[in-house]
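The data below hold one chain only, encoded as structure tokens and taken in the form predicted on its own.
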Amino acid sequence: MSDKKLIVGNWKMNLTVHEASLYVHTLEKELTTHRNVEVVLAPGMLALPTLALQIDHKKFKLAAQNFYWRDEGAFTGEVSAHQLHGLVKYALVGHSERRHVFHEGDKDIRAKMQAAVRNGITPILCVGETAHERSENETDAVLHDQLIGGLANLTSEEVEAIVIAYEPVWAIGTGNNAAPHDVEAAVASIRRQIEHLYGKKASDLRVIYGGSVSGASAGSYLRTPGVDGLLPGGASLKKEEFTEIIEAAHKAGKGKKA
């Protein structure tokens, strides 16, 4: 497992490509590298190879925010994870918005994963509960449901390399952020679950938190027992924010080995 602080900025359906790239440009020159610091973007699929091409590959990396898990085939519109290898480094899988508004269910979810890993391709898999399944005190069954659910098809070894994000879908988008307690507590019941079931080592993985994240709460949900980075969404598009994220990530790394 990597030392460093993982922030991946879902832009979601947003920015065109010539949007996506003067962002990056102006983004590029204005931030600090930092060792301790991983920053992954999540653009628009449209905007992958231009900010493949663009990107100053020490500063960022890419992730993908949804593929299709068979590699080739008559599958019109859609594009796979062999399609991806060399584009990206990561891969979201399972967000609230591809299991709620797309109906992605687990079989679609450990397809996914399975095709990412088999392209050399780290999958960060998205798990959270509704407010609903909270209120009825369901949070750690719906975990477990999801993690087995998306893991099904992979190796302790597989599973040791992936990420998980923590993203409660109640707090996605709501402005509602889940208190920092509440976080530690649901990533102890993530590394819990995996320890059964893949091993110590395998309990050992990345575990993010995404959910409204901004500037202001980044630094506290970073010092989160557990928690190794941070999946933001509509903050990742505003550039000081973002950058403010980034920051809080540098300064909750200190002292640990980049």
Contents of the next structure:
Amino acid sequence: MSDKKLIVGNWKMNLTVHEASLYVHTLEKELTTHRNVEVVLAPGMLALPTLALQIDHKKFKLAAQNFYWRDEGAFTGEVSAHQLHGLVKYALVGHSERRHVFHEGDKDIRAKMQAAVRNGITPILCVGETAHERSENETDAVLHDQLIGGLANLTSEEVEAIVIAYEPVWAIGTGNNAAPHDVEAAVASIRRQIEHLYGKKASDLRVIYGGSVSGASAGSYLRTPGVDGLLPGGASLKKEEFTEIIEAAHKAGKGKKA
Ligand code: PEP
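After the form predicted on its own, can we look at the form predicted in complex with phosphoenolpyruvate (PEP)?
Entire complex below, previous chain first.
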């Protein structure tokens, strides 16, 4: 497992290809590269080929926000992990907007996890409870079901190499970010459950937090035990704030080998 802090900016359905290209151009100029931080951009699908040609791959890696689990065939309008191979290093799987707006279930999610791994792309499996589930004390149970549901097709070695993003649904895009001690508890629960299902080595996988992360709050999560990085959405579209998050990751990761 890498000791680098992982920062993944999810741009969601924002920015045209032209805007994305301009944004990366300014980001690239203003961002300092740190050996202990891996910066990943998840732009809209259309911008991926342009950014893949444009970016300094030592500064940024790319991620897909979504893909279809079959490799090829009669699936009009879809893009496969096989087609994304070579363009992206990572891909989000099971983001709460995919689960709740597009009704993706465990069956789709585990097929996508397997498709990403099969095509040499590191999947970032997003898991997290709704506000109602939290109020009913069901967070651990929800995480358990989402982990079992999403990881069922993978081996322990494959699980060890993926990334899990703990993203409580109530914290995404709401400005209502989770308290670091709640994130610590949820991340510990994720690691415990992975250890139980896939063994000690696999439980050392990278776990990151997402949910209304800002430049100001980033440091508190990055210093939280068990948290290996962040998945900011809104804040990743604001140059100053995204830069602040990366600097916070650099500071939090100091002293660790890159
Ligand atoms: C996300 O897109 O996964 C996310 C956490 O968004 P935001 O930071 O805007 O809440």
